[in-house]
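Only one chain is shown below, in structure tokens, and it's the form predicted alone.
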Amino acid sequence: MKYVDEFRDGALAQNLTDSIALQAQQSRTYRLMEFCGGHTHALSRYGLLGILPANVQMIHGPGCPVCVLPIGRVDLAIRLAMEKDVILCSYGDCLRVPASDQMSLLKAKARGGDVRMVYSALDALKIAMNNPARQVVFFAIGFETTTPPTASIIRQARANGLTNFSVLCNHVLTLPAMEAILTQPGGVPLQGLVGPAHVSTVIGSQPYQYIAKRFNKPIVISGFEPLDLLQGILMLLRQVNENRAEVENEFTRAVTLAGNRKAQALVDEVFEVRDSFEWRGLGSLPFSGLKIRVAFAEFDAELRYPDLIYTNVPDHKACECGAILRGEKRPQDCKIFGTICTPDNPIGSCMVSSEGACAAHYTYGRFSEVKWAL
């Protein structure tokens, strides 16, 4: 396929190898941390853990907004399906999202809730259109990448006079995330970073200059493709080997400097940055996740339905969910990984979405230590 099949070239990604090996200096080891879910889904899905040497290790970061939604946030979903007859539109991976009292937005619709999978957020909107005897919620997740969508029909809601459409809002911010991982008392020592290439088309690479220079860690943006990835991890090591800290963009096809100033602007419209949110694995980040905006108040879910608190709820006590979003642990480090906790049956977040760490090990990597006996 024209402008895929060349980023799979066999031989290239050979010679990338190759020139990792020559890099990856034996006396040091390299801890590089990839903050995109889409970056650790293809780690594994293309075995290049497998084919890196052994002193440059990959830590999976929190940069897969299923896995990072705290259980708190879908349990409100979950009541406004249950208790307040609205139609809960939702991405699919968050309909399995394990929930209070076992229970997920999937189950709640097994049980009466019209809870309802959309591909994107103008579905939401239209469903409501469709609708206008109904109530209709959207559960709005995710990082930059996703927010000018949910910005774009909020305006849209607003532009059509819809009285029965509103969102839940729980986007989140990539910035604050990093300077939580690099700032965590005994976290794990970082040399690199691999920046997200969605969120990067959004905010572009210059808003990394400020993580690089505060933290003095080399940022790598990069595509999603085995060899994106493997020249982006060439790029770290040469920076970390020369003692250098800067922003590069391997990602040129798609990443600006600027990034997409008209997204900005829209997303800049509808909301603004709440004091704090909550993240699974991270607690309260300050600054850290958005809201919609007093001019657009009609459409938010949380003023709508002003008895709907939010309450902390904490993790399975089994689950290793949060330490491995904080990079403190692997997938497999986990007691219940690929035995009570599948992808048929998360107990987890990590293991919900394909982007989750736990789920892409669990799809592709959780063999590769198996020693074979002939």
The other form holds:
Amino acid sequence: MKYVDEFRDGALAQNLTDSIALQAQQSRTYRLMEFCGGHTHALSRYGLLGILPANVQMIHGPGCPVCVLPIGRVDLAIRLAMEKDVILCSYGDCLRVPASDQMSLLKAKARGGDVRMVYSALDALKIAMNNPARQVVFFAIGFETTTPPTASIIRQARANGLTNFSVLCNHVLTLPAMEAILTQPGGVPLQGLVGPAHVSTVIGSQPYQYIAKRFNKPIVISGFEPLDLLQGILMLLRQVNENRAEVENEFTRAVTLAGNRKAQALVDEVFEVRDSFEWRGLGSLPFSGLKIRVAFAEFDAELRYPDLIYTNVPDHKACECGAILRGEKRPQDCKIFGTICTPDNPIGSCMVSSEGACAAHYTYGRFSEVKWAL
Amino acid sequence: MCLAIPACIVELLPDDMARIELDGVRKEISLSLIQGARVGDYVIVHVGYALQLLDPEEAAQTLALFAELANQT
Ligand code: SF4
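Which structure goes with the form predicted together with the partner chain, now that we have seen the form predicted alone?
To see the whole picture, the full complex is given below, headed by that same chain.
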């Protein structure tokens, strides 16, 4: 596959790991956070954690959309399906996220709720067009990558005069979460961050400059293929060694300084920033989520169903997702990892999506630990 | 959800849609978020939408970077 295979080449990977080994100074520890769940997944999947020098440590960040969704928001979707008799459309990953009372959207479906998995936001719109007698709600989640598609279908719903379609908006913003990670008291000291790939195709590399300056941390936006990640890590090591804190872009084949302006304009037309939004693990963060603008109020499920009020629900007692999402703990630090909590029976959200730290470690990483123990 | 790989546009369709090919599988996606995509271009597809066009020259330059010798670092 073009643009895939060449970015997974073994000989080049060896070359990059040699460069990383030369660049990593013995006297230092490099703690680097990969913000995005796509990178967490790739690090585990391609065994990159095992080939990095011991003093280059990757800390998993909160950039997994399903993982940061708090239980209370999933509860709202379940109530829509069970009490309001709507057709509730959601991306597949959301269906298994554990909610209150041992429920999930999947269990709601088994109990008769009309819950439908969609691959694309566009599919949700089509379901609404094909079912004019039913109310259809799209449970919209994700960072800046999934927001433009949601904006697009809201605009299309308006253009088509739909009156049976609304969106339960849970879209969140990358930069406020990065700031939260870098300001939390007692947080892990980080030497640099790997910036997200696809989010940056939309927002561009420019917005990160403020973070790099304010916190004096290097940020390297990197692609999702293994060689991209290794190159991104190498660029971060160079910056740390040279005492630089700049925004660099490894993923220039898809990320520009300004990003995708057409998508940005669309998002801006349909959404505005919420005063605050609750994240799993990070708590309520100011100006960190989006809501639908008043001009599109008829498509806002939170206004259409005003008795749906978000309430905060604590995570399962044993689940360490919160600390993992803040980069303070690793999946293997959780007492029920891989025993009670598995991808088939997830107790926390980090075990659900393949981008979640616990799911990535369960699928690809857990056997590599055995070697170390011997 | 964020895992996506570049796909090649094989046909432009009405309503800003396109047919793409991904490892032998064909699929319809929306081009409404980007501008100027043509048949033969590679795009990054995410939840059924092309998010960005891939720049072939930049891709070649990045690959060349990977090949820089370790002792030059
Ligand atoms: S293993 Fe399961 S319970 Fe433990 S932190 Fe991960 S998701 Fe939560």
